[in-house]
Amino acid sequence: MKHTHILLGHGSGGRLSHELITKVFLKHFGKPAGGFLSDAAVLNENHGQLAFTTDGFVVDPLFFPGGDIGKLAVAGTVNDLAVCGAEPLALSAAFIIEEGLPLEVLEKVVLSMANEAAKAGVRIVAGDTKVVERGKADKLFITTSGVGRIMSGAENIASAQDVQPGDLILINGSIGDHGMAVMTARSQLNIGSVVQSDCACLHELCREAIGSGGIHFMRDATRGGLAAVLAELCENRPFGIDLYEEKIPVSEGVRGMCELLGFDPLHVANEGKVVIVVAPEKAQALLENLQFHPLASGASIIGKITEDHDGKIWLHTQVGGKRLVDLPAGEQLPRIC
């Protein structure tokens, strides 16, 4: 480890997060089977494969355009199961509450969680509550866990072991919306158009994609954004990635905010975007099918897996050049999920 103390950047989903996971947690807990880190662990049980995941949520502010910490906690956990090819079955939720939090705020968050879980068809079946002294936390932290059953034909999606040169890369819509929505709410920026978070449960979308066949990998692009997902996918693998800037959907509101504040949309967090790697012969049909889904009307094929430049991502820019894309080096937006 290059650092002797934890920095905000260790929670960014970027290079420092990767270093922390590798040099501390994996050092003592061990690597998963196959060595690839997915959003959920796949457990082989007598009655089929199960997926298990856990996540913590520390977003600031608690409420933002398009969502809140409660909706985010449920959707984030459901999505971590769904992108591993699992049908979500049940969730647990633990709350760390700071003394002085208005009860009406807590109830509003809990109601949001209940509504989102009901929409997703999953139950919150267990939980825990801790209260800490005033000033010892920041209003409310939520930790969730989830379990799901791996769908038929999706057994290798979490491990990405079927990814190969020639595969195409698809995303279900514009990137960076969640990060910029939280930034707007946090900073109370007075801009012409309010950017809405894309926070949503993606399990139905993922189920449709898997049913189309040819899916080799899925991951929701949360902390670290699209860049982090693809950098982790090709790290130490015998392939590289070509991305095409003109194909990557970015809303005008997000693009304008990123230019104003100096952010790269590729590194900005999402909470309703799934990156899908699909066999080339299935890609166009999948794209046309998903575009009928309300969470994928802006879907696009944005790149491909290549046998060139192993372990690297090259972005082909709109002006005809190209640049290397890597994990973000520090923390752009702390406390976004």
The other form holds:
Protein chains: 2
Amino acid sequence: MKHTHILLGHGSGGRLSHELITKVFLKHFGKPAGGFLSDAAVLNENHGQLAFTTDGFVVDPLFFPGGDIGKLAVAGTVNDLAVCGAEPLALSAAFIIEEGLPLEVLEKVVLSMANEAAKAGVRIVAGDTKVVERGKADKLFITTSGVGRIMSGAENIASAQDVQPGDLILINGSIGDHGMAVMTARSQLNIGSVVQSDCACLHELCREAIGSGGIHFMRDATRGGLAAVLAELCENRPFGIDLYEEKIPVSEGVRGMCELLGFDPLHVANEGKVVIVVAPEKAQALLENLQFHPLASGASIIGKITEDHDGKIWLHTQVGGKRLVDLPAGEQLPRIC
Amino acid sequence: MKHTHILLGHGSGGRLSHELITKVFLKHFGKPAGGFLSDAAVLNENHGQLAFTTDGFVVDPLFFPGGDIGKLAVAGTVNDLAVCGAEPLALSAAFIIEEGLPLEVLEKVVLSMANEAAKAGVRIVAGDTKVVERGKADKLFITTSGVGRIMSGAENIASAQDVQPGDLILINGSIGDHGMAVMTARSQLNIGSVVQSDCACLHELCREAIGSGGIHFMRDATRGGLAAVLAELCENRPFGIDLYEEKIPVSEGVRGMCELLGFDPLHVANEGKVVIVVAPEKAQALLENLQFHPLASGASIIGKITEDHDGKIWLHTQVGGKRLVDLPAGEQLPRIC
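Same protein, different form: I have the form predicted on its own, so give me the form predicted together with another copy of the chain.
Then the entire complex follows, led off by the chain already shown.
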């Protein structure tokens, strides 16, 4: 490890996170099939496959345009199951609460979780509450875990083993909205348009995608942004990725904020965006099919898997140039999820 | 709710915790079969039953005589599955880390988790890491979740539905060791004998108990102590509990510290003690059977289920008196798990 102490960047989803996971966690826990670097672990059971996932939520502030920590905690875990092709069976929620938190705030968050879970058709069946002294936590942290059953025909999606050159890459809409919404709420930036978080459960979208066939990989692009998903997808694999900037949807508000603040939308967090790698002959039908879904009206085919540059992502820019896309080294936006 | 803000007592496992769970969490999440007030939720699946559990660990200090937060996080979750009669299939671990934590400390904890998981024959297959700014968390919090398959013949243990008057209550050894060990470590009390935490995985013990038959209920006595387990067991049920003080094992060290500091050992946390309710005709054989196990050499039959006083626990004291045992109202020992 390059550092002797934990930095904010170790939690950012970039290179430092990756180093911490491989050199500390996987070193001692061992590398599970599809676990840790995937969104969910796959458990081979007597009667099929289960997906099992966990995620801690520490977003600051607790409430932001388009969502709150509770909605995020439920949607994030539902999505981690959904992108593995799993139907959620049940969720758990563990709360770490700072002494002095108004009960009203806690109840608002819990209600938001209940609403989001109901929308996703899944129940929160197990829980835990710990309270720590004032100043020993920041208001409220929530860790949600989820168990799901992997749908038949979706067994290879989590491992990405079927991804191959020629496959096309689709995303269900504009990138960077969540990160910029939290940024707005945190800094109370006085900007004209308010960016809304895209926080949403994507399980229906994922189910429809699987139903239409030819899906080789799905992953929700959260912390670390679209770039992190694609970098992990092609790392140490015999293929690379070509991205077309003009095809990547970015809202005007997000583009403006990113220019103002110096962020690259490719690295900014989303909470309602799924990256889908699909066989080329199925891609157009999938795109047309998904565009009817309210969470995918802005869907776009943004790139392709190529054998020309293994392990690398090249972005073909709107002005005709090209640049290498990499994982950010350290933190970009801390506490966005 | 009696209070408008969260108090430390809301996380203590006593009356306030109970009120928070029922009036906020269960109100909005709904009451799952065997969930939230049980240690694990039971999921009815096509091919049998799964147990699903989550627990947050915020112990301060991270290292204490007999264990550390990592060992605790693994053993606690293994035990929550084991007392439902479930064989653990997999664990997950979500880390919330304070910026600046020495990597050496994190790695020591991770190694301890890996060792404890290996001893229990279960793998940590999914994980998450979040880093928060310095001063926004206390070094390290870990939330572990677990999935297990409920053994055939153990389907009714989690719900306690078979418990009836005449059943006997067994515990596998002395109470209060974990709470007093953490207390010693925290306060750096300069006392002669060091109390060791009893932190241990109880799955083998639980499996043996189930194998010997007649088990109507099992629960590990953690936060809230033995009293909390028994109070929850008989709450709103058509039976009460008689306890015999002389039969309840308490080590000399724990007894001395409790007297010195004014704690009741019945309310002090354990991390390696299981309360077993067993049919009377099976109790003696179970006791003799378990006493061969290193984690149950001090096992004892400590009381019985009675129809004489519904919902109440009477402790028959060594001096021939009796007193009512209740859940503590607020906090006793914060941050012991």
